[in-house]
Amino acid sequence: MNHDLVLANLNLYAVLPNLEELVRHDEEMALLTRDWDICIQFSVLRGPSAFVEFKNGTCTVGRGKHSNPTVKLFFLTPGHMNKMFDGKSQPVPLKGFTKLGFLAKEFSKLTDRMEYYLKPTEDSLSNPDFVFLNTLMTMHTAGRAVSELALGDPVGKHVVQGMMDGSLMMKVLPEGPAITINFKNGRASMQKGESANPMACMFLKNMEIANSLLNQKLDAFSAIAGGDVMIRGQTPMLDAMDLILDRIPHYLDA
């Protein structure tokens, strides 16, 4: 699998879904959103689908074909698609031409705005608000991400396909958020929330060493040395996560 096939698998199933959480959490998105009606299908030649439905004021990003989208949009190759997330270049709309303004104004605003959360500024991160969903949103693009890289990363693959089958909590202290990674039979899944028998746990001290690790600002084993993060049982499943954990900037950071 190349880069770039990797890169859109990243962008539509780790990076895309965070618009949930955005509509559920920002009030001002929450706002915008609250009378939309829309599905909006993203589609590769031969590669990768995704979809985001608005209703009822909530946001639903799902992985393949939509039965019934107000909006197709589709993309040549993966690299094309990449390019649009990057802002620089646009999809060949096939359904839905009426909603194209729809799509660049209101609907850009709502990218931006996770654009916004997800490339924190020393300013931003003065804000227990913006704190909390730059974490949450942080922790579930990295526990999505794995999923991915264990199926087309080759350093992902090759790890993943050497661990035992079982699952891996993440949780910041004392209420949450949390992610459960789930493994079985050479592959990884991640569900939002605890696992109720993990073999494997990681406990972040408070929502600011949270940040700080998520965001690269703090060394994982000095926070362990320092009481900051809290490690439980099947030690080897961390160290295999953390082997997978650094492949995300290769794609995400390039």
Given for the second form:
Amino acid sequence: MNHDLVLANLNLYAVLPNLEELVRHDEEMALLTRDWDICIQFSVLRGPSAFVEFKNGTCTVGRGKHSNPTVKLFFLTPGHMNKMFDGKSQPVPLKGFTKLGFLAKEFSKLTDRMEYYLKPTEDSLSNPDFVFLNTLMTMHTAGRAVSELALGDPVGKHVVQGMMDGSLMMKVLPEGPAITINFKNGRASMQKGESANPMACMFLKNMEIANSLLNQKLDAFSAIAGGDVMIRGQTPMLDAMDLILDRIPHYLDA
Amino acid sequence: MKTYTYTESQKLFQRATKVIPCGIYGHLSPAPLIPADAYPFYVSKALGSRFWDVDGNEFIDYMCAYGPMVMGYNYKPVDDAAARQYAQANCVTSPGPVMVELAEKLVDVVSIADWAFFAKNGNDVTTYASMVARKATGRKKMVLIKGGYHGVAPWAQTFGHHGILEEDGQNTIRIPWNDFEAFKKVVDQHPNDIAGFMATPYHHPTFVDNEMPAPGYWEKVETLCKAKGIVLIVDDIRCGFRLDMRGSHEYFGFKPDLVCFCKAIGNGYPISALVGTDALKNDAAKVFYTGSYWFSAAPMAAALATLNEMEAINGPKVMTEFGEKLKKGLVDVAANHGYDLKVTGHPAMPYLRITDDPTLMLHQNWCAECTKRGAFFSSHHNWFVSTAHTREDLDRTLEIADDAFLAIKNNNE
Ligand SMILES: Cc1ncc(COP(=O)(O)O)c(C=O)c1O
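After the form predicted on its own, can we look at the form predicted in complex with its partner chain?
Then the entire complex follows, led off by the chain already shown.
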């Protein structure tokens, strides 16, 4: 897989699903989308596709093609779509021309807000609500990115092949968010929430520590030794996951 | 039983993180010690089989500095030999006569050795061995075992780890342990391109049970290497002088071309050695390889004294006997509490695992509880015993193990 395709997969399958949590947790965005009844399909020619559906005040991001989307946005190449995620290109609309105004105005408010939450600044991090949502979204993005990188990134692919099967849980203490990443036959998939029987666990002492770690401001080895991050179980799985996660900046921050 | 706390260790560690990458790096990093807060990070003194941390807690040490300590910490005959040499000359413009004496000693003691070459770390000599093999054969590829560890040089690490390029592993082929057919296949696939086969005498990876060679495995490997002109290299860095003074290949009954030694050779003084057969001596001479401290005389004097002392008391036998008793004692204690403790590898370097929990969490809890009571047990790496471990150490260790099992039971309830 080339760089653009991996990035397109990350954009569609790891980043875009954050809209679900955004609508769930950000009051302003909940209000904005409360009455939306629309389904937007994103498709790359001979490439990945995903849809975003708003109905009854909830947002669902799905993989693949929706049976009856309201709007169809088409991209000639993965690179074309990645540029749209950077705000530097326009898709080719194939259906739903009447909704183009909506996309430009309303939907982009939502995506701008998502970007706001995904790109923390010193200022925004002084707000605990922001810290919560940034942590949650970054954690989910990371978890979903593991499965994409395990499929498409050369290092990720190599590392995941050597991993044992089983699930790995990451949780923010005391009652913060959690994700579980399941590994099986050299593939990975993320689910939100805890796992009943994880092979390995990583507990992050509190939201602040979780936020620093997930935003790569904290050295994990020091944090583990100092007790801010606690690991247990088949920890080679955590080492391997860490190697995969370290590939994210090769794509998303580039 | 009283359990330890580690206030001073933690304080020092916090200072360390400001000036040292990740505080304590490499194999002494506390990160794989689970949970880290059950373990001491810094030592203040050591004697015999024990050490004391900066909080004043005393430990019976089952890691032996991850191998280098073999006759006990501050072992006087070795320290005296080193001190005498320090007083005379250590790192100087020319090497000391002790270099020749130590080489003669290794040639005398190690069964296949016709010559010896000295460096500092294990990785120095595994890398040198691979270079000698390449020089001797004019071939490129090294065959290693999956999960085998030979040091941190890029050729010996695996792709995916930081700072390692895919190209670094281009000439390294990894095959499963004990799988002679896999080796044969690789040799067939790369006719005239395999320079060397390097493996430890038995398979002692971390986090999984250690495995002895299958019957006939080494014999078949040796025969194929001879037939195809492949240099057979034993990485005896961890096992060396713990299984057999003549080299661990004698313990398993085969004859390699090169053997790498490091950990137990100098009882903690920094020295490693590559020994080899006459057939490879000229090739070894041609490979340019050196280091600032490789000729320091005091570690050589320490190594000479260590080998003499170990021979005199039959060190491997002493360690094996202690290891057998330790194994039996711990397995029995575990069984009394209803746990299945599995011990694999050689008794002088046992790898332990409570099999009742595949996640290892139970085993990690038990090792942590033992450590907090004064028996330093790591949960992910094989342990090491030394000739300094005593009957008293054994009895105390078993008491600690028993109390730790009670503690994990109580914690679970
Ligand atoms: C089997 C084996 N080979 C090589 C090495 C590398 O030795 P060093 O860390 O001294 O370079 C080690 C170290 O643990 C080892 O156990």
